[in-house]
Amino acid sequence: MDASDQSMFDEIVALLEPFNADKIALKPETDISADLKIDSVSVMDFVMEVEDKFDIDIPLNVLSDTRTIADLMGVVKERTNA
């Protein structure tokens, strides 16, 4: 993971912390919904925070294929470079 990826990962992890009730160690392969046991409403709240932080829009059809932190990083990269 290069410096820009690490920076993005750190920012996403910071946004996820309020949803990480069990305080599990967050890694790129962490499944945002299943591993953190957060419901769909909380996932949408989190996604809105990511959209605001990175000034992007993530369409629902893209979101449905986004499971892990690494998946989300890929979406953010793609949307910020578009």
Contents of the next structure:
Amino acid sequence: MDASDQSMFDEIVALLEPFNADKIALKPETDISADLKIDSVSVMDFVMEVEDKFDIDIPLNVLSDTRTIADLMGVVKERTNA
Amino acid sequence: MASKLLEKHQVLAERFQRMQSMGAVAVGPTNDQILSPTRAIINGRETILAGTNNYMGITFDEDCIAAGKKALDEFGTGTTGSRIANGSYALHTELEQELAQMLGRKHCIVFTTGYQANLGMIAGLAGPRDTVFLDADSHSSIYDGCTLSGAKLVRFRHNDAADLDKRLSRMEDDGGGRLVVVEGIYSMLGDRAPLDEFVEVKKKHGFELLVDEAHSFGVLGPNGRGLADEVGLDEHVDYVVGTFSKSVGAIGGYGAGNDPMFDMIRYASRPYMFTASPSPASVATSIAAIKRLQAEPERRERLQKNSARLYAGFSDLGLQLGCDVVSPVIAVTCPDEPSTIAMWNALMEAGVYVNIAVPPGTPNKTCLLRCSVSAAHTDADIDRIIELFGEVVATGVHLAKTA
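With the form predicted on its own already on screen, would you show the form predicted in complex with its partner chain?
Shown next: the complete complex, the earlier chain at its head.
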């Protein structure tokens, strides 16, 4: 992971911590919904935080293919460059 | 090897088991007998109903029952097909005309359920090239309608017009249409959309606005049309959606609007086209009930009075309530799921039925005992509900973390 990826990862992890009730270790391959055992509404609430942090929109229909933190980083990169 | 399909619901099964082991049949208790809009026999005991959404208390109205029986005699038990494939009954058209007139709209389409009304309207309006902006606390039928539409879905913070404004500004013009969806009264907390603020954002960005008046139709406004009627902003609302399963006391739903192309939704909307039309008895009782609601505005006044009485009583008990305006939906916030179930059990035991609402069905992970008030409740009923809540609260069960 290069420095900018690391910084994005850290920012996403910081936003995800409030949803991480069991305090599991968060890695790029962590499945946001399944590994954190959070429900669909919480996933959407978390994504809203990500949207505001990076000042982008992540339409909900994009999320069906987004499972891991690394997937989400891909979406954020794509939409910040757009 | 492929996994077994139902395996994935193991988490659900465990949660359901946990709730049951705490004695709760909260997820759908059986009403053995319905005595009136506000009374049922549940588990052999007469129970005050305070969680039915029977806002107008119209389910046992003599005219409505007579109209239903007459329709059964004249049109039979069911329509056995969709209106596109099998044709309409005269009653369907009559209901649409009656509603259009009450709503002050040129066009109205009736759907088989309220859920399908949102599915059918949203998927009929928006397509894959459009964007739907929906309130974060929207009902599942709105989310599902958005999914069915194939549109791009942008969720904005609940009741936050500034947040919607930000998201609209952020999105570049892609040439597609833009639909914003809000609700008149939100079903869980009873709060209302700040429609004036959304109308300001509409003037700035120029989208089309749909208001779901499921919980506010019949309840709010000088004409009982809902929130937009109440705040005098009907003309800024392009489309309204509502249901017959609450204030109308039947089953079914509607969408209405003024656009000359409106009726094309019938031919573009799968939840309208590919399902059987509402049954004659249900349509006939809906027509009778809508006439009743218009002829008897005192039902609305009675509901408002009852809601204010319950709201004040709960406030005096020191209960934490879901919103700061008096609404026929009054939600009591509990600390967690076990305490909510314990309190619900105690209330059932004492003879009052309310709804349990827990995440993800609730906003902000709250656990709620959700009450809905009826115009058919008497002052004595409301006082009794307050008294029973008071007794249950006094036991401290609502604070117990029994997990």
